[in-house]
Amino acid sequence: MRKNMRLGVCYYPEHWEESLWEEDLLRMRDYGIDTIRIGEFAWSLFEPTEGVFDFSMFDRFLALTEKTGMQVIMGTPTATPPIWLTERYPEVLNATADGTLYRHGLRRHYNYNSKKYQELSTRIVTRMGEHFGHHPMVIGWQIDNEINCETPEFHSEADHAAFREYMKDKYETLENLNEKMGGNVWSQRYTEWDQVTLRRPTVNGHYNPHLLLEEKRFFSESAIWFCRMQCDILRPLIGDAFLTTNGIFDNLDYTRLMQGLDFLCYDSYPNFALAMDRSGQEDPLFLDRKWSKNLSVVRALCAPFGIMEQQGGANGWTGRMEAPMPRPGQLRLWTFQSIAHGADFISFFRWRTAPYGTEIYWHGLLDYDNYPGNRRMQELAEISRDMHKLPVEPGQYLARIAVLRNYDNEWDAALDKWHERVEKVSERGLFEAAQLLHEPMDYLYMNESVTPEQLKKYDLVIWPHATILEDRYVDVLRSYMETGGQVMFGARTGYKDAFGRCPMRPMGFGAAELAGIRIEDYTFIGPYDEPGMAEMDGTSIEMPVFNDVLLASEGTQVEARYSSNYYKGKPAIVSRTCGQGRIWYVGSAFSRKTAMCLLKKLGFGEPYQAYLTLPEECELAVRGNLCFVLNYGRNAAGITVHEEMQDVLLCKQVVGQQQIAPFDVRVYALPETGK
C-alpha cells in the first residue's frame, strides 16, 4: 500500500443490480474513494457447485473498476462456506463443547482442522489467486474475514484429534503431560493419548485450568496455520499485491499471525459502546472514546495499520445489538480517531445499507433509498477533503509510556477469576488516567522478540498484572532499567509458571527480587472490608480490588503505606533503584484515581502544555509533528493554543482561545519541526 492516506469502502456487487455498478463506482470516485474491498463472502457465487467455478460476475465488475480507475482488495471467501459444502461434508462444521454442530445459516460455522475444509479452502483460494492474482486493479488480498469472530472456540472431532497431536508434539510423553497439567489432582492422570481432548461438558462447567490454557494456545495456532496456508498459496500468484486480514478477536496471538502478513487491518465500530452496553452507567467521557484503547492495541501489533471497516452508520443485526445513528460529526471524529492512532488507510463499512439479510440495520454511508444527499454522505465529502490536507506520511505515534501485555496473561485472565478481577480494573484505569492527563500511551506486546532497545523509547513501562512472569522477560526489563528506564508492576504479579501452575517459590518471582520485597500476605477487598487505601506523600491514594501486603528489604524505599484494614501501616507501594533506572511495585490494581496519582508523582501528564491546554473531554494524540485534538463531548470545548501553530485542517495560523464544536477535530503542526 502506498504511503499517502487512502480512502476506501466495502462493496458487494453481488447484492446489487449490475445497472448500479458503474454509477456506484463513479460516485465513490467523486467522494475521494479510490479503493474497495469485495468478494469475502461470495464463495457460493465463485463455486456454485462442487468443483464448478464461475468468476464471470466478478470479471464483469472488475472490468468496470479498470474503466473507472477503482483499485480493489479481494477477499478470500473462507468465512462463509456454501451450503452444498457443509451438507455434503458435515465434518467441516464447528461444534460446541458438548458436540452439537453449528449449521448453515450465519457465517464462520466451520473449523480450521478439518482435512476436507483445508482441501476445499486450498482449492478455492488457489483458483481465485490464479484467476484474479494479476488483475491490474487488484492491489491486495484480505485473508478470510474477521478470523475467530462469532466464536473463538472449536470443538469438532477434527479439532480434538488435532489438539491431541499438538499436545503430543509439545509434551512428548504422557508422564510429562500429566506433570505439567497437574494430573494428580482429582485423578486426572492420562494413561493413553486417545484420552486427551479439548474441553468437554463437566459438572458445574469447570475444567482443568492448565488444559484450558493450552486449549487457547491451540485455538490460536490453528487459526494462524489456516491464515498462513492461504498466504502461502497466494504469495506466488499475486505479484506485488499485499496480504492482510481484518479484526482483533479472542484466542489469537496476532504477534505470530503478523509473521505471514504485510500489515494488519482493524474493524472500528465505536458505537459498540452503546450497542453492547444498555445500562446507561458508562462514563460519558469514555463511550466512543474508549475505542482509542482498541486502536492502540492494533498499533502495538502493526504500525501503521489499516481500517478495513470504519463505522459508516448505525450498527445492529435484526436479532442482535442495536445502537443509535451516529450524531452529526461523529463519523468524521471516529475517522480521525483511527488516523490519530496510526491508521494510514480508512475503508468504510459499507457503501449502501443492505436491503435484506441479517445486517439490514448495519447501516452504510447510503441508506436504502440510495439518496446521495444524506448527512453521512456530506460528512464523507468533508472527510475526503480533510484527508488530502494531511501530510503524505503523518509519522509515528509518539508516547512516553507503554503498558505491557502478552497473550499468555490475556488468556489466563480470561480463565482465572482472580486474575480477571484486577486486570479489568487496571486496563480501564490506566487508559482513562492517561487520557485525562493528555498523556499519549502505547501498548507493547512482550514476547521472545522484544529487546531492551525497543523499550528505550519509553520513559516508563507498566506491566499491571504479569501473573505469568517468565525469567526471560524479567531479564529484558532489568536491562532496560539499568540504562535509565522505569518499570512498574501491580498486585498479583509473578505467581504462575508458563503452564498456569503456582510453583513453590516466593510470590512476585523476579519482579519481587528486583524490587527488594517479599509478599507476606494478600487478599481481595471483600464486601465487608474497608476500601483499600494508602497514604502517599501525605495524601490518600486508592488501593482497589486486591492488596498485596509487602515486606521491604534494605535499600527499598516505601512510597506508601496502607491506611485501612488489618494490614494498616504495612508497605503498599515501594520503589528501588535498578542501575540508572527504577522499579516500582504497587500492591493493588490501578483504578483511574490510582493511576492518575502515580503518573503525576512520576512527572507524567500534559507533555504538550507549552503549546496546548485541553479540557478533559478532548483527547490528545500525537503522530510525528501533528497534534490531533478530538472532542468527544456533546458540547463545544474551549482550548488554548499558547504558541502560534498551523491548524492543518483550517489551513491557517492560530493562537489563543479556540472553540472546538461537539464531535469536532483539530490537527495542529508543532512549531519545532515545521508548520
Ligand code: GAL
Second form
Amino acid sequence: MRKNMRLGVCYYPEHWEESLWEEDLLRMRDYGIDTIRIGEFAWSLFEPTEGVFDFSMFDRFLALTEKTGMQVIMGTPTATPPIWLTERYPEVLNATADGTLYRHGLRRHYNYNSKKYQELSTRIVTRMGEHFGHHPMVIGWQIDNEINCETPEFHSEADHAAFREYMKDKYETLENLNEKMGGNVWSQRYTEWDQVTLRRPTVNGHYNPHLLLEEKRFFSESAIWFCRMQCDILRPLIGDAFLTTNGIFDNLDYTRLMQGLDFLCYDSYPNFALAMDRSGQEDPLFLDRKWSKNLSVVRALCAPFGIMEQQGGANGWTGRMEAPMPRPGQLRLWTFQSIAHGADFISFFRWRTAPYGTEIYWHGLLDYDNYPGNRRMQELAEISRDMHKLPVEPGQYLARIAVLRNYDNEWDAALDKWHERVEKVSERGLFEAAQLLHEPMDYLYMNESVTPEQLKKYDLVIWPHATILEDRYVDVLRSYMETGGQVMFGARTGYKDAFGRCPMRPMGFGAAELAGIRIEDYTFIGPYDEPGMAEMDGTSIEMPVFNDVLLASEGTQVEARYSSNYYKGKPAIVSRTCGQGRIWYVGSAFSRKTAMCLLKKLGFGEPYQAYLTLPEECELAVRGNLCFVLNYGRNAAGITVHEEMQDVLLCKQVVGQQQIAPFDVRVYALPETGK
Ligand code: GAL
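The form predicted together with the named molecule is what I want next, because the block you gave corresponds to the form predicted alone; please supply it.
Now the full complex is given, and it begins with the chain already shown.
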C-alpha cells in the first residue's frame, strides 16, 4: 500500500455541477482527505456512442485535482455498460438460469465470457489507460467495481459455451466427466460435449451437486480472467500506479484474484450487520461487532488492505434496505474497526448523498443540502485528527489462533445443507468465543501455496468442517504439528473428495488417521433428540448440531464422552500426540459455549491481561504494539490499565481505571512489542 494514502472519499464529478468541484476538493483537503476514487461508473460519458471517446469532463476535473493536490484512484467502468452497447450486442448481457436476460436499468448486467464484451472492455480500458495512465494525480486504478456483486451467477449463452470448454480442459474425456459427475445416477450420462451446460431449470430447482461445485469454480475463474485481462492492459500504461479492486463477494477465489493485483480493498458497511437482523433478538454484544468477522476474512486475503468504501451515513436504496443513521460516534468506531483489523487506507462512501438515482438513501458524509456542519462531517474531522496520531502502517495484526478455511469448502457449504448447518454455527461460535475471550483470531486460507512455516506463528489452528479434505493439506498440517503446533478439527471432517463425492474410505480421511479414531456412527441432532452434550473434565460441554460418534484407538486420549442420546458414553472429543504437537477431533459443531470451553481448556483467553482488563462489550485487536479497544456497547465501559501506557488518541500516559464512552475507541501503545 502506498504510504501517502490515508484518508479518502468516493466522488462522482458527473453527478454535480462543475461549479461545485473545486470547492468540494478544497473542503475535502481541509478534512485531511488526500485521495479520491472516481470514474468507475462513467462509461456512457467516456464513450457516448460506439467508438467515440470523450474524456473532456474528467480532464477538467483532473486539472482541479492537480490544483488542489488531490490524488486519484481511477475506476474502470466495466460494471456499467451503456445502453447503446447492450442494445446493439445483447449477447453481452448476463442471464438467469432459465435464459432470461438481465436488461439495462441497474448495473453489473454483463457477463465475463462474451467475446464482444471482452473486446469492448479491452478498448475502453486501453483508451482510459492511454489517456489517464500518466496523469500525475492518478496514483492507482480500481478494476471494475465490486466484481460479482449484485449477482455472482452467470448463465448467458457465452457462459454455457465457456463452461463447456472449461469442462473439456479439466476432464478431457466424456468418460472421465461422467465418472466424476456421477453420471450413472438418474441417467445423467453425457454422450456429446455439446450437452454439457451450466445449470438449467429443473423440476424443482435442484441439480447435480458435483456439477454445481464446478459451476462455482467456473464463475470464479471467469471473474478472475476478466479482472486479469484489465490488469494486463493497464500495467504497461500506468507507470508505477497500483492496481486494486473492491470486494468481497461470492463465487470468487480472492487468493487467486489477488495474484494480478497490488492489494485488495474492501467495502465496509457495518449497517448490513444491523439491518440483517429484524427480530430484535440478536445478542446485543454482537450487532455491528459482527462485522469484524468480515474484516478478518479480508485480512486473511491481503494484509494490510484498504477500505475503498467505508460507510459514511445511513444506508438504503429506494427499493432495498432501510437502516438507521449511524449514531453519534459510530462512524468513528467503524473506521477504527477497519483499522484495527488491518486497513491502512480508509475511503468513505461517498462525499455527498446522491440527489437522484437508485441510491438516494445510501447517504454520504454530506446530505443533499451540502450543509458543512452536519454531525457526520464533524465526526470526519475527528477521525482525520485521530488517524494522524497513528503510525502510517500500524503493523501486523497479532493472533495466536487461526481458523482455517478454503474456497472448496466455502462453496460446498453454500450448496450442501448438511455442510451449511454445521459451518454456520461454528463460524459464528468460534468468532464470538474468541471475541469474548479477547483472544485475537485470524482466518487463513488453505491453498496449494500454504506451507507449514506459515502456520508456525499460530499456537492453534482450527479447521471446523473441512468436509473436502485433501491429503496434501493434511500433510501440511502434520508437518506443522511435528514441530509443536496444535490442530483442531470438528465434526464432518474429511468425507468428500474434490468433486464433492463421498468415496469409499473411512470417514475423517487423513484427520481421523492422525487422530487415531474411527467415526463409527453419526447423526444430526433432531427435534426429538436430547441436546448434544458431553462430559469433559467433570463438567458439561455443548456438542451442538451434529454428532460424530467416535471409536478411539490406543494412544488416543478421550477428552470427553457423550452424555446424551443413544451414544451416551461414547467418545465425543479426543486428542493425540503428533510429533511435538497435538491433534484434536471434536465430534460436533462449535457453538459459542463449546468454543469457549475448548479454548479455555487449551489455555487461551485474555492474552494481554497483564496490561488490560476489559469487559465483554469491548473488542480487543492488536496491531504491532498498538492495542485497539473498541466499545460497541450502548453504555460506557470500564477498563483497567495495569501498567502505565501511552493512550495514543488522548495523547497522555494512563494507568488504572478508565471509562470508554459508548462507541468510543482507545488505542494503547504496549510498553514493549508483542505480548
Ligand atoms: C457498493 C457499491 C457502491 C454503492 C454502494 C451503496 O456496493 O460499490 O457503488 O452502490 O454499494 O449501495
